[in-house]
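One chain comes next, on its own, written out as structure tokens in the form predicted alone.
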Amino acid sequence: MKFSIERAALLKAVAQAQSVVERRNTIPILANVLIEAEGDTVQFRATDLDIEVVDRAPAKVERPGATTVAAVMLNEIVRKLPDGALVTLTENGATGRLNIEAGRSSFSLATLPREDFPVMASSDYASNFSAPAPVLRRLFDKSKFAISTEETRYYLNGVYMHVSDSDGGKVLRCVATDGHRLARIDADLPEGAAGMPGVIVPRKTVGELRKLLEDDEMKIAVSVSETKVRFATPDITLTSKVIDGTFPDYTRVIPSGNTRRLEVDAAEFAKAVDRVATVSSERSRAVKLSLDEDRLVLSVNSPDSGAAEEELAVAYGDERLEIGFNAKYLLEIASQVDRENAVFMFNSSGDPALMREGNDTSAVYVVMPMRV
């Protein structure tokens, strides 16, 4: 195998591949990237047995072939090569080495046989559709903060992507929750997605997927089966197993009877919460919201470190209410708001609060209160 490739194209492909590779590996081949050169393209394939990413890049192939080499090492080498360099990779079958040359630099890396590299079995996808990158980016970006990190409740360790009903008809919906807060984001249902099975996309996959969604003009081909999900652009294919579990009935958690309405400037609110939370104790991180006619007082009273208070002008016309929340949860939810105003709907100090952006119901957040 021998081919030449631009450094920028090589770096982009190798960087995506090496991020999938698990750092702590007991199986040596899983630390490698499979390089396949044929025609005028080179494929870089990496897997951790749960996720597989295949990145294609244009190259001048002199001798087609395939080999595997340490992904992290290759990425580091390419990253340190000068901009604009033309990189030549040559596999030497006799020595079992891959030679990398660029300008006056040359490297020789150990390889492992390509036959040992596990390729994820392709599955028959029940549903195939395409969606614009910005739509998928919004669905996952706005929901992923609520993914649970608790390994025992493994079915909450991802984003639940499914088809659901809303006021305006069927929608493509992403939901994540960790039991303390919940995010529910809707988008128009793409053509061909109606029969899609609901799947839980794992946290690591959500992180890798983000790299495919940078280009606003890009259409992403999405394929879903009961056990796998695949996202593809012309250059990159990301295939992942889905979490084998049942996502809980999240609709029961979303309050429908909350009538006390608070409207507040989202950015001002986030900054004020951040300021008063400075003195809160690490353990509780509790912030108290005291609501009265068109004013909100945020306060923290920590016996160990001190107290803080800040007042904000808000739109609130209901009876007086005092309710406490974890400052971190409030900040994360407030930072999801793209519009100017956040609308909170409360019931009582012991009930979950609901938040949305203005009158937009396509993004809904729920946060559980704390005793303060």
The other form holds:
Amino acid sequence: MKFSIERAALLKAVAQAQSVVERRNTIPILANVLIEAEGDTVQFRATDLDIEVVDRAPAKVERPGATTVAAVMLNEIVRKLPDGALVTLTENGATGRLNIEAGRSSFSLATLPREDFPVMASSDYASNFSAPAPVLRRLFDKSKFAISTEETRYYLNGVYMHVSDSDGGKVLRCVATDGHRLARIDADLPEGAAGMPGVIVPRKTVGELRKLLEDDEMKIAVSVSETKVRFATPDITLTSKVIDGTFPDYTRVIPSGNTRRLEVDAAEFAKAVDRVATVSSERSRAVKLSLDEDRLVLSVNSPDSGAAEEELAVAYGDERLEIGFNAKYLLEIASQVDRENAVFMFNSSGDPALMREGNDTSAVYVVMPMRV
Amino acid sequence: MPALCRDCLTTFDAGARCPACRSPRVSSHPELFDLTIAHMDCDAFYASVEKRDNPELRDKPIIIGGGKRGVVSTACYVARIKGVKSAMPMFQALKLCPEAIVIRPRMEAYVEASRAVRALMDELTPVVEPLSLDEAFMDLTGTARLHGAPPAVMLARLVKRMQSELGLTGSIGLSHNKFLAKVASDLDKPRGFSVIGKAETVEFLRHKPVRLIWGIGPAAQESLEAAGIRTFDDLSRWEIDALRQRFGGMGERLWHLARGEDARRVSAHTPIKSISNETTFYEDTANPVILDGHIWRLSEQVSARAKARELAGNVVTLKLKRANHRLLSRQLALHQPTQLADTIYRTARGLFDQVGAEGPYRLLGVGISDLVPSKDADREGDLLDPGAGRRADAERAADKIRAKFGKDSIVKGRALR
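Form predicted together with its partner chain structure, per the form predicted alone context:
After this comes the whole thing, all chains and molecules, with the earlier chain placed first.
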């Protein structure tokens, strides 16, 4: 195998691939990236056995072939090469090494045989559709903060992507929760997605997927089966197993009977929460919200370290209410609001609160209160 | 020579009997009223609590310990006469003393008795360092003016009150540092009161074996013996550097101890790092129903102790010992600290489900660690488990009932398995 490739194109492809490689793994081949040169393209393939990324880049292939080298090391080398360099990668059959040459630099890396590289089995995808990058970006960006890290409830360690009924008909919906907060984000159902099975997209996959979604003009090809999900652009294909579990019935969790309505400027609210939470000494920083006629007082009282209070002008016309929340959760949901005011719907101080942007129900958040 | 009657607390100047009450329980020592570091050790604590709570046992030999293959945790003095000792296998103890009554430990009762003793000690000095339920160091330096009496008198009064108010006896060691105070409390058990003064320290230690040092177990003893060190006298002949070289970090400490020196302070604030309870079964079991019952009961015990100390844990640990004595331990960090039996149980149960099939087991333990004050505990509910809040409320209500009507006034069916 021998090919030449522009450094920027190589870096982009290798960087993408190496990020799925687990830093600590016990199977040597999984630390490697599989390089395949054929025609006028080179493919870089990396996997952690749950996720597989394939990146394609144009190259001048002199001799087709394939081999595997350490992904992280290759990435480091390419990253340190000067911008604009032309890089030549040559497999040396005699030494079993891969030579990398650029200008006056040359490297020779140990390889492992391509036959040892585990290629993810293809799946029969039940559903194939195409979605604009910004749509997927919104679905996952606004939900991923609520993904759980709790190992015992592994089925919460991802975003539940599924088709659901909404007021305006069927929607493509992403839900994530860790039992303390929940995000439910809807998007118009893309053509061809109606029959899609609901899948739990793992946290790491969501992180990798995000890198495919930067380009606003990009259309992402999405394929879904019961066990796998695939996101593809012309250059990159990301295939991932989905979490084998049942996502809990989240609809029970979303309060429908909350009637006490608070409307507040989300940015002002977030800043105030952040300020008062500074004096909190505990790990879970609890902030108390005291609501009265068009008035919200945020307060923290931490006997060991101090107290803080801040008053905000808000729209609130219901009975007085005092309710506590983890400051981190309030900040996270408030930061999801970018166009209109944040609207909170409360019931009692012991019941979950709902938050949305204005009257837009395509993105709703639920937060569990805390005793304060 | 200053002297003190431990029965009527009269102080006087020497004599074999108290001039006031004629009691022979007199302590006299040249430094009696100058020494301030004390060690209090309850006498056969668990057994004493049992005898106190059940007077029928008073004159009978009793052994506290668990199971037919358990070990003796405490033997009363009647049983000790027959040769029964702590940590002795139960079958051996019963061979020595077949008429002994074996009693399963009632930790709650001991914890409560311990707390009562602690309360009395707290009246003497703010610097109380408990070593376990039944022993503690006290530093009474500078308390003489507050109490209007030297430490020795206050300590004698402490054991007197322990006996009259709590029905428990203890032995006091009084000296000028922790090491010697602990050695002293063991010299004259039960109901002892021993004093090691500065003047006689070296002479006192000279022919004593070095295993007197707390922390010198059989292994350390062996390596000391290999170096020709058996007594304090042997030890004191070594140069500090030679000891350092041979015994590393321990060497320096040994050099000082050889001279009866111990600079460790009595520290009231040794923070508790974890709370755990475990049980060894009568018979190995792999039965998940039985094991589940144990997980629940242990979780309840851990929870009760955490609640009593107003602590909560961020981490739950499950410990299992297989029939071949191999230990298996699993732990999980919680989202928020807890002191609820329900949460501890559910977490431990989840851990058990990950390993449970690898039984049979001979021992099971449940614990919490990474402790924080309980005001930060269990403040958040779980969206996906709406019942959790109600179970927590139920548990808190049950706690109130127990506080009022006793521990067994309300139990979960699960606890009966």
